[in-house]
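Just the one chain here, the form predicted on its own, laid out as structure tokens.
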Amino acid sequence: MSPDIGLIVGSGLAALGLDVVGTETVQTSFGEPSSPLLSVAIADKRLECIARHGVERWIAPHAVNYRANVRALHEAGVGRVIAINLVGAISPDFTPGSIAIPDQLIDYTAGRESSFGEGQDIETRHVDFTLPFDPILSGAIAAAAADCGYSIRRGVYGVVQGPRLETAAEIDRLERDGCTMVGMTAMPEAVLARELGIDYAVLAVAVNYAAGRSPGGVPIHAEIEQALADGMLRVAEVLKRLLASS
């Protein structure tokens, strides 16, 4: 595993309990990132990290400056990014508290700046996006999870606009489209990383059953509170195992 790995962490930042050993406020040609560059220590290694939704304020998924976040990590020398995303579980065999590594995505978002060539004097690139997540990096994460004794859900990540959660009918539609999980932030993050040549993979935590899928009728927000801590403990263990072997 290359030492130039970085993290983008979403709403589970506090629950992940990262050891922040330094911060650096940066600006990019695409504006200010969601957070300073956070230097975090994991398994005796220091990684650059961006808090996707901010540190002291919460930035809604559709309002995140994804271009600045990805550009800041690129300019810091990061060549591989692991994104930590909270998702809703659509497939019945994917339960809250479990972790997943998506292989594919379907983008249902609208109006997000999804290329570094938009609004800048930069040539637009028609990048190959057949495989939106880097298979080698995803495989390394999966191997680390297996070493920790965790089974990993693979599948298709449906990216929705947010910040509201979905209706039951919308989840039915996503399932018909082939989605196994639903979240709000993998796009345009993944394609922006591809434009800059960054290897990008998602380590997702299911924190709730998607709308209309809870077998016990438990309210979604109650499920999130129950599953977040357990899921982030698993993520922290996987990251430690991954980085310890690099």
Second form
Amino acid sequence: MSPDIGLIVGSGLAALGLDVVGTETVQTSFGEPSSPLLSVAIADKRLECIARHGVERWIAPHAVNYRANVRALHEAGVGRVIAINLVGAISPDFTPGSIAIPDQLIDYTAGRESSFGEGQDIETRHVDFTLPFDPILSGAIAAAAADCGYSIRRGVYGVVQGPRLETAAEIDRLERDGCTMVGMTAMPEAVLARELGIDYAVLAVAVNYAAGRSPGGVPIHAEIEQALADGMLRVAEVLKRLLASS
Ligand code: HPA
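Alt. form predicted in complex with hypoxanthine, vs. the form predicted on its own above:
Then the entire complex follows, led off by the chain already shown.
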């Protein structure tokens, strides 16, 4: 049986090694999603998956059609989304290659289409976003990670506009704001999912120390490939464990 869980996978798609068993090109009233709906097999289950940055071309974080992506999964019957996002590590106990589940976010993005804008009532016009990530789904992912032997960091995801990386001063500011990790794609994805009543959680993979945070002053890009490979192995294991019990 297919669970109602869907995936939105970012730049680590290839490293995640998903077993794609079908594809369906779809359109939505908000345009074309970044990729066809990819039907992936994990632990005897089939899930619908969107490749956030596309499959054959790379769509930059600020240019992703987040509305079409979230809408396409909703129309496919997905009620819970696990988003796999690459992030830079800000807090010192978070190191490249490790995984985290944010429980809060701060949105620093600008100019992205961040609402379906069809709300007829006060709840859908002004969605309650006190808790941007679904605590139950986040908890289930954390439990699966613990079963796999991974210690999971929680924390605050600062969502920046990109596509450039930050200055060291910007990272200092994010840290003062309380951010423990920085990435480019959790918003507006999280709020769009909330508008459609989809439970949404992020499983984040740290692929670099954020700007100015590398202990030995190692250039940001030097370690990304290895951290991505290590982190995605962990993500694949966690998803398998989670889906085996879903
Ligand atoms: N900053 C912003 N987004 C990112 C980073 C970063 O350092 N690493 C991966 N995504």
